[in-house]
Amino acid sequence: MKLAGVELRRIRMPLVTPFRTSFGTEVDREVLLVRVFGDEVEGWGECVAAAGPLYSAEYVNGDEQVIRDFLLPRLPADVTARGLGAVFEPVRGHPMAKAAVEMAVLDAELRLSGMSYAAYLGATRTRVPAGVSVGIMDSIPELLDAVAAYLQQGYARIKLKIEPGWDLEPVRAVRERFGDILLQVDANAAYRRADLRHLAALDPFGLLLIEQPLPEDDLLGHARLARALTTPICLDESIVSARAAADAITLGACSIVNVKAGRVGGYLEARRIHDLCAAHGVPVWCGGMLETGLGRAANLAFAALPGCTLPGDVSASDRYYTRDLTEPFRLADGLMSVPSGPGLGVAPLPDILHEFTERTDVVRLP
């Protein structure tokens, strides 16, 4: 597949509320999107890097630096997704950067070969179920308030960020308001291992999961903690590679692994994760990172590989933008369908593609 360029297009798209977590608030999005293109053939990309390197060392305006200063230069005009992992080998670290080229690539390929997303990766399902992940609130009140939308709204699971301060009594509150419900708690690497009878406390609440309780780094404090709790720990932020995975499954570390392919390096090596785990009996499921319609699509096609057991943070558009970029992704009796069309299966609506445009970059390819 010919290209003849590359553009890095930035756009702000406000939330419908904040989202709070253990590492900031978010008021809007800032997104920098990839478009490759050539004579005949487009493809998208998403960058899910934050404004600031907080959930990650990765951040917008650096990934959008690393991407036009470090990774175009080496893309060959004949490219392939699967050729872009030796291509950028040279490259160290930035995986969020490297994954909206390759979501990019990859959709212009399959865009031009009639193929989908899910069917590239190996989905076997057509729907899969939603869950909806629910910041830190200013009050309990608030939280049941919330909670109790998503659920009538049909949400298979609920899952909590949590910090602490914000833990026990909240878990408590829903637990006790909603019943038996799908409940797990996200802790975005808030706790350490000094934390662990804290945690414990979890225990008697009957949690799908804690996410990521402790630093990314600490394999070992989370074997530890896996040992003493009976909720079932998984990981999200130190899952950066199938080797990884490997290892922290190998340790003992987690029992479920969450999947995000930016974090990862794309949705190449969120297939290998996915097919590791799956060797293993180890639960997978699709995290998210306030992803437009473009990402949510590729993760909708990800949630449903045949591993991914548990529900994803797969959420409808309405859970963040009161417009997407794309035509919008409805919840329908708990489920989200997963895209069918070539590529992708979505594109931007030009209109709002345009509002949302803050500036755009294009780069010629040799």
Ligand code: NPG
Contents of the next structure:
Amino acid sequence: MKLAGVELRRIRMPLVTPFRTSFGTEVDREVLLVRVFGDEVEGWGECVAAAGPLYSAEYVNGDEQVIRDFLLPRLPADVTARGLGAVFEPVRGHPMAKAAVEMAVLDAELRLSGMSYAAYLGATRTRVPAGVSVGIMDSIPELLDAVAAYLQQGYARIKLKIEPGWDLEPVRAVRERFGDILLQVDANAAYRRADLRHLAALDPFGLLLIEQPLPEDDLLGHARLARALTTPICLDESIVSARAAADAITLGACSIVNVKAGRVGGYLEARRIHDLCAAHGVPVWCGGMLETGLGRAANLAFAALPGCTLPGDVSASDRYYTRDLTEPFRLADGLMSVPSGPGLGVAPLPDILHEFTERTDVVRLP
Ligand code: NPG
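Compare with the form predicted alone: the form predicted together with this ligand:
Next comes the full complex, this chain leading.
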């Protein structure tokens, strides 16, 4: 596929409520959109890097520079999504930057061929159950109100963000109030090896999993924790590639894997991780990074793969934004529909895109 250029567009989307995690509070999302275009072809990508390097080393301004100065100059005259892995390999790190370009190229390619992301990735379902991620709150009553509202809306699974000082009590309170719901927790690497006994105190609550309790590079610590706890360990930040997933599974560092395309360099690597986990009988679920409707469309396609056997962090548009960038994704009977049109199957709504845009740069390709 021949591309004429790439548009790098910065938008800012206010969140419906601030989202607090162990690494900070997001009030709005600063998003970098990548639009590739050529003769009668266009494709959209969304960079999931946040404003600051707090979830991982990446941040959106850095990724914008990496895309402009190091990734786009490497694009060959004939671009294919499948070829990008090798093309981008010399550039170290920056998986979210690489994933954003790949997402746009794949969207353009699939639009041309009339195939959906879901069909391309190998999805086997047209609707998927939706989970919701609930941030750290100021008080337990506030948390219980938030969880009650999400359950009422039909979310199939609740994930609580935890950190030292906000873990056992919120989990106990949610279990006591809502009984036998699908419940899991996410620590975003907020604990250390010395916290093993404290984390074991979560075992009696029958959680589906505990996600990324220890730092990203501590696979051995996670393996020890996995042996000591009955709660299954799920890894997120540690799983940066299919090889990292294979290592973690071999070491016994996790028995469940969260996949986020941005974290692993794109949907093609995400698919490889899915396949590897499926071959090992390790359940996978689709993580979320507060994406707009663009990223959500691609995540829904991924979440519909057969190995994604647990509900993902793919919530309805109104959980994040009053007005989404695309036609809003809605929850119906606890399920989200997987887009079936060509490519992502969705595109930004022009007036909303215009309203949220802060600046746009166009890079012409040779
Ligand atoms: O539903 O998109 C969503 C949010 C899910 O909790 C969620 N994401 O650590 O997984 C995470 C967290 C996150 C959000 C991470 C934003 C990084 C940025």
